[in-house]
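Next up: a single chain in structure tokens, the form predicted alone.
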Amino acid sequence: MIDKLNKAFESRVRLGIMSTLMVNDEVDFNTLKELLDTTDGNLASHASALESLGFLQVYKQFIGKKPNTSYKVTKDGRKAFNKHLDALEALLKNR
């Protein structure tokens, strides 16, 4: 059952971005930082390598002369994520 989790989501910051993303369409920056109470490297650090797993896409605009960072859950993202969902839920139902 162990072997079913994904490695991508055993980080407690990855677990919240996707967590917080898959009940919002789409979350800014600040708003993700401020939520999993985690620095700006750490955050970005761990977006970055879900963005490069394909379950995240960003977005960079800029709101007057601020840059502004978004964040939505692929879909590719919630497939892998949900599998990850249902093979917690075996493992701990296996117990």
Contents of the next structure:
Amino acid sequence: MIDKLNKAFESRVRLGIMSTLMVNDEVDFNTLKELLDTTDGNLASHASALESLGFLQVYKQFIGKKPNTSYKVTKDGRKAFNKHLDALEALLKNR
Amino acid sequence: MDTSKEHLDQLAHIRTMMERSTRFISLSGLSGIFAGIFALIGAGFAVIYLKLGFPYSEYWITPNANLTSRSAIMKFFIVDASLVLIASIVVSTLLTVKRANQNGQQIWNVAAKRLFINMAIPLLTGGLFCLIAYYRYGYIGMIAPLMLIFYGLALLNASKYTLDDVRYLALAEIVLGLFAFYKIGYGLLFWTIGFGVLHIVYGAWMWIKYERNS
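Alternative state: the form predicted together with its partner chain, after the form predicted alone:
All chains and molecules follow, beginning with the one already shown.
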């Protein structure tokens, strides 16, 4: 088989992060947390895992005195996620 | 564990996340119905207050054409339409809050903000355009057609950030607005169809399609 499911996207939280970023230019931490209905720690650890794979770009800035983290998907991330989708599709077709 | 079910589940999750982060889907069809009813009541008030006969053509010159009565009529219309707008906003906000709670969707999320701003820009433009058309140029007959057209364009723009079905309502409002512009003088009638009847039809359709069974 050529296309394999990407292990990096196995968790639901990661899948959610990637899906959201595929259709939005930039999403901040709190919005993502609310959309995924998850905890700070959980989201942060999955996001940094995706970042270290080079799939996400993280932007840290201050809005007033509050730190604000936002995320964008990288080219590699987009490619990897599309491949993952293709693989899912192929698996469902050949079942 | 059945793997193909797992894959389907993954795809469903991806789809939900993409939609939830870009589209606001908690608008209730009932708000459309209520907005339509308020518009009909508002129009009914106008017909009674201005003692109009069907189909209310040239309603702004019916009693008499002098300027004071014209501006009094305009004031009446502004108050009347504002009450319709306020009642509609209050009721649809309440219904939307209720529906969003049921859906587990946050009210004021990214999708809602995006929907709001993309709807508000053409709508405010239209509102200001109408005010200028009247107060600077006295084009009172253009107001109803302009309201319908700008409202339709605002909905068309908003349809990218909520249910696709809104597009049909948008197109209907635009077509109606153009008709109204072609038949200037029948503005109140067209306004009543556009903001009253179409809202009720659309609201009922949405309610049947998405909410009846939930």
